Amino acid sequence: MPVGTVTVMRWVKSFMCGWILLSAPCHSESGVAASAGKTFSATCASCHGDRAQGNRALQSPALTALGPAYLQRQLQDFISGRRGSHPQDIYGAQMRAAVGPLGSGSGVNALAAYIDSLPAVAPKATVEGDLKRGKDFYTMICGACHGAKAEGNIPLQSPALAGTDDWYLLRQMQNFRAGIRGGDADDVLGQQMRSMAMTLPDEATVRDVIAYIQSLVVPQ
């Protein structure tokens, strides 16, 4: 029986969950990092929502399918000034802003434990495009390091795509082009993404290949 992207993605945040703790039981002590990271959630509901579930109104994504080492990446780079603050970035400024009072340390670990505690959604289809043309491009160019259903590979830190909200990838993919995104010194990562998202040819291309990520999507 074929593993839907669900499934696949229930068990990879299964996985890191012990890693993104420096190696702590996926038990008691991640149960008390994400109980401990509901105390600095409250400024991510008001544009996240209180299930983290997203809000396109506030250009504010879902974030339950993005996994807790990444979301810690992201958290940090926001901190640091990694992501964030091209002149560009607005919604970047706003995150920045936002997450500076959690630190870079026990803060950023209890929220993304948090997050990942929470039931995933199932974001639905915005972006229109050619799902074979997308297909193609996705594993030529995507899939290595993001996997066949773009569930994610942890040794790459290569989150999942699956289950992201397609307007959002959109946005981000445009970003990383445009170099708003990925320009950072320090930001490796990003570099390599854009570096990446640089050999799609054009706008069309793009929005195959993230209508096709979305089509990966399992209903629940």
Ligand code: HEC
Second form
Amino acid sequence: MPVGTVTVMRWVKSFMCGWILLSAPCHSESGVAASAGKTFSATCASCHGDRAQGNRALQSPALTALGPAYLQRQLQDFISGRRGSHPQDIYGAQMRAAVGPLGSGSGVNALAAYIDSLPAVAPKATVEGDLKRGKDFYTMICGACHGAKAEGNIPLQSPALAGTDDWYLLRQMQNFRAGIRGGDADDVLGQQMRSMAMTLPDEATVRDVIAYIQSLVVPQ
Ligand code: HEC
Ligand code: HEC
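Beyond the form predicted alone, can we have the form predicted together with the named molecule?
Following is the full complex, with the preceding chain placed first.
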């Protein structure tokens, strides 16, 4: 966009914000980030930790590895009920209750950008499995979308898996396989992932794959 246009848009934005709202988020990009940071501390940190590092006691995963596009989509999916509505999805329901009041406006995008700006964390290994077997299955099935190092693939809308808690990833795989996640008719990407989760032969193999993914986490 030409510089002149940007300047005019900034002027219009600051004029509109000053006139209509007088609210901090309007004034500048850093104002938006500061406001998202406040929302995070007030609404999310009690479960996910003040640095989004996760809290196993509350079953709330680390969020720093996921990337803004995926974060945004999940928040919107929880708000709309595409994710977290299944009657057996206890933890999804807790998360839905927490984000529901935010609504799906641009605040969600700023929140996702704020979380993405936090330093990466390296969750500890808790799931045991056969790494060699896990690697074979991961390479054969999962790597095509989630990347060879489980670093994620933005064009394929597949999140990074390394850097998110292994106990949480295990639960997601169990939920996908049981239709607790990815069973909603409007959740196209969840359905896609559900069909991939179904290709693993049994629970032991799921654990092998998750243990292998965790082994790819680089200590911080
Ligand atoms: C009451 C505790 C609680 C609060 C408050 C909460 N969450 Fe969560 N959140 C959870 C739980 C539990 C899960 C895991 C859901 C599951 O297992 O499917 C989760 C999952 C998520 C996910 C999905 C992660 C992934 O890898 O797909 C995102 C993103 C998220 N939360 C962001 C937020 C943000 C942003 C806020 C604040 C607006 C927030 N959460 C507030 C408990 C909470
Ligand atoms: C065809 C592409 C594709 C393949 C292959 C694939 N996935 Fe996924 N996966 C996705 C997409 C897309 C999502 C995001 C779904 C959503 O937006 O809810 C996802 C999400 C996930 C999640 C949830 C992450 C989170 O933070 O909540 C896990 C866990 C996962 N995949 C593990 C795997 C494993 C393990 C394999 C191999 C058995 C695999 N995936 C194969 C596309 C794929």
